[in-house]
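Only one chain is shown below, in structure tokens, and it's the form predicted on its own.
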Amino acid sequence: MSPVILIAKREFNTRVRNKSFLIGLVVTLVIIAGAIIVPTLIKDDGGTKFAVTGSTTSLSTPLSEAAKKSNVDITVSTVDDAATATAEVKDGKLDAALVARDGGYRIVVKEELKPEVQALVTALVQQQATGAELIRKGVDPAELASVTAAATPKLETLEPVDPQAAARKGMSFLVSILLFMQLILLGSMVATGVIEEKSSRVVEILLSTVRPWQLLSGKVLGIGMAGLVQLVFTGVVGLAAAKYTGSIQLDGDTFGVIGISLLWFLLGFFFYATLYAAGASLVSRQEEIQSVITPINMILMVAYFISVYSVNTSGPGFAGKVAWIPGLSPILMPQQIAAGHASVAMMLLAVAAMLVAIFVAAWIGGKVYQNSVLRFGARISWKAALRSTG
């Protein structure tokens, strides 16, 4: 294993000291942080500044209470008269004001009002008018309130509400994006490294002192460690940004998802990197590399699109049924775990299946790499590489 470790160290040092790697890391960190922080800084607070005036001031407390019960963000204030309220709406100090005018009520706005706010105010005004009319006709308000309360349907949930559901969905989506980007990027890096060594004939010199499986293992291990460093930095910055904006709660579950995601990154990387390296060894020129890695990229893209689709579903959905399949599991399984949809049995099955897949990929990829990395000229088919004896 000594040559493998030496090659891995060489690959790791070469990658992390490369200017393009460092620039790419900084750009990625800035994009991740910006994508989380900027929307929080520029978004509208969503609240409606609403004023009641004159004879409508009695609606101040009922409106605030009704808004709280309905989860409608309204800040209610009292203004002395309708003229002042109208002026403040025009100046942008208020979003809307309720005024009594021409024997009725008017909601004054500058341009438009959120439909949920208009519906809430309208319902409250109508309720007050109905109550006043019933009282005028001799109906006991206490008795009316009792009958109304008894007739109000209560919400009965069949499953407990998960207060972290939205945060889980956000984290599952973030995990899918990061793993997809890292596996595609590092897989392409492995393939590029193989073809560079082959096209420059450096591989002939290397294989004069080490065996093909040692060169392949060291390359995959070194680039994988460099990718892990990049992923850890990206994750730390992403978590810090999410914590700053309050969009995520750092607890045991969160760190558990992080640990599992790192594990699946390593499993996925060793599986795909071997295939990328084997595919790149089939060609001798950089221009041909896309033709051999595109089928591998397609598997990752299918897994990513399934994960994106499943984010908007209420349960595990289709992604939960295929998350254990090797090739798809490095992206889908962490996403399902982050969303809280994966059972322990499913996780164990996925890990076992992935380990078997890594073994098979290593055997096939190693054989293809050994039989084709020293063959130059026209592209070699996978079938020919597997049959070849050298």
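By rigid core we mean the largest C-alpha set that fits within 1.5 Å across both forms. Numbering follows the first chain given and starts at 1. Fair warning: this is a prediction, and the values are worked out from it, not measured in the lab. What changes on going to the form predicted in complex with its partner chain:
After superposition on the rigid core, the Cα of K110 moves by 2 Å or more between the two forms. Once the cores line up, the CA of S343 ends up less than 2 angstroms apart between the two forms. Superposed on the core, the two forms differ at T130: its CA moves 2 Å or more between the two forms.
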Given for the second form:
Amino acid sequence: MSPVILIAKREFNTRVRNKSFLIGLVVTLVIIAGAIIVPTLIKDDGGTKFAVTGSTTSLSTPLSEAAKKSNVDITVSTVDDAATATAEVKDGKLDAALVARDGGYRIVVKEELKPEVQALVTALVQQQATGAELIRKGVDPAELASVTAAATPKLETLEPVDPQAAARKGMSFLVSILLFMQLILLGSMVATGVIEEKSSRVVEILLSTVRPWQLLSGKVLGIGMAGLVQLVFTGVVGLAAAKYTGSIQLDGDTFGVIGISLLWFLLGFFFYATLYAAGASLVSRQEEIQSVITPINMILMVAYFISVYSVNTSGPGFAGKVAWIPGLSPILMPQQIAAGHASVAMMLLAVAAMLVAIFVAAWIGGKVYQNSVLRFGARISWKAALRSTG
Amino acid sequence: MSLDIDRISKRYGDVVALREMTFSVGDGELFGFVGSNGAGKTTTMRIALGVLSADSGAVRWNDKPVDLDARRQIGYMPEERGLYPKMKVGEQLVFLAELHGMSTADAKRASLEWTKRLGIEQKLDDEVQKLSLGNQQRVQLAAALVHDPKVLILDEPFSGLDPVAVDVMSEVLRTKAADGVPVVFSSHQLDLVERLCDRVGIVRDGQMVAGGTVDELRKSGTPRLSVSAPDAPTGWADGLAGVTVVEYGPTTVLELSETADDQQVLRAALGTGPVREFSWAAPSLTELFREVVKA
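Having seen the form predicted on its own, I'd like the form predicted in complex with its partner chain now, please.
In what comes next, the whole complex appears, and the chain from above leads the way.
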């Protein structure tokens, strides 16, 4: 077996068998499943429970019909009398009741009423009253109905509504947070692994039989594969949860987004892993790890914050302008694609730029790693590591 | 057939670590590499293993430059011991053997065999960090031997070993040499080197300053005259023509120039009282080492 494969295999096995890796995976899965399932449980309040009683009983059917037409979620029921209605509102059995009192109408609620429900009921009551008065004054009911129908403005949308908008938004958020977490997590795994070999000095034995680039690529490959497995697991659980709640539709688009996200994960991982490894090779002790990985974490954090900002804006926005930049792209591109903002040309440009960046990172990172991995003791500067040979 | 270190030089900035370091170790030969700290032993070994690169010079094995393939045939024990602390002994040895080009089956067989030979076979499933220091050393030796190396380069293999482990290590080195493997090791325990090695090289300031079999080296040193005269006061030999005093003590140790007359020394000694011992001897390796390193 080639040394790179042997090293990758060792890394993979070591990670996958590690208790904290498994615990981390389970925790992530629970969080993902929870994040998808819980909101749908909370949101499902069944709409406003609305009651009519006494003289308002006649409004039951028109109210249900009007609610359906205006897409307002309410269930209309009939209650024996106003006192019962009030009591049931107080108990929380009902959200609101329409009662006739003192020659007028009252909507009885405990604390507040959804504005759209209030508007709907108000309009209906007013319309009924106006209609009754006009008929009493001699207006033909049929004529009145046709006039009312003609005077109802219809909604004319200039752009077709995307029925998937909410799902896309959720997906784009999920994709960016997962990629961000995974890249940070695996990056620090690579850094820890490099320092472990350095601080335990086993690197000297390894480098007496393999070349530095082989050790580096084996490590990056092995940890990358472990991360991919983790990500695939997370994806499967996430999709299963989403399917269960119906919040994401499992169609071609969704799978496309997942495929593209995995591709970007790999691109991002190879880029960042090389940087993390090179950074880690500059120090000799586990305690110094923060000083070298923090600057790299910062780049990822910037990308993540841009993506979070972008999730909450409509259209590509700022993220759409910078998503192609290598280093930011592994998080921003999948997010933009999931949100439905990125074009194919943009995607190709970003991939090309990223491949160049990976090549440059591998070249510089490999050189830094090679020059510093056998230099023990005080921290080596990036500059010194790039300059020195042997 | 031999391992040849041919005029390798290395500097770290302004510090010269090696100056045309040269020696060769024949097949089946045990070569002891001695010198003060910082003399260049570790640097030489690291260069031989390709862990460091030399500024100039070459390392050859069987008249061919040592490349990565050749290095896979070398068993190496670095001065700073190194193993994966959280990896199990057995898995680690198999991994290292495979990395040196062994098949998985051979690697498993060899790691079992070496752990048995070194008395740590019951530790195969333990993490290295959980072992005692002595057992970690044994695993380290097993790591250097598990891939059936054709050359052994060991940096301070005896440091930190208990007497039993020293015997085990010596035995293993002798056996490997008897199998025809060139063995180079560095050590500060000169009595061990004297006992074990066929040939010894003494390094000072990055240069080989003396080399040869232990006997040759001892003969090359200035012979010393030991005089045991119990009643002689300190200073009794001062002023004798051509005589340098190495030390006074129960036995006085002297060095004589070529023109000096040992019979005159004997007469002076008899003048102080009885003389119980009067003998010429070659210096021990330790004495020689001090002499060479001081010069």
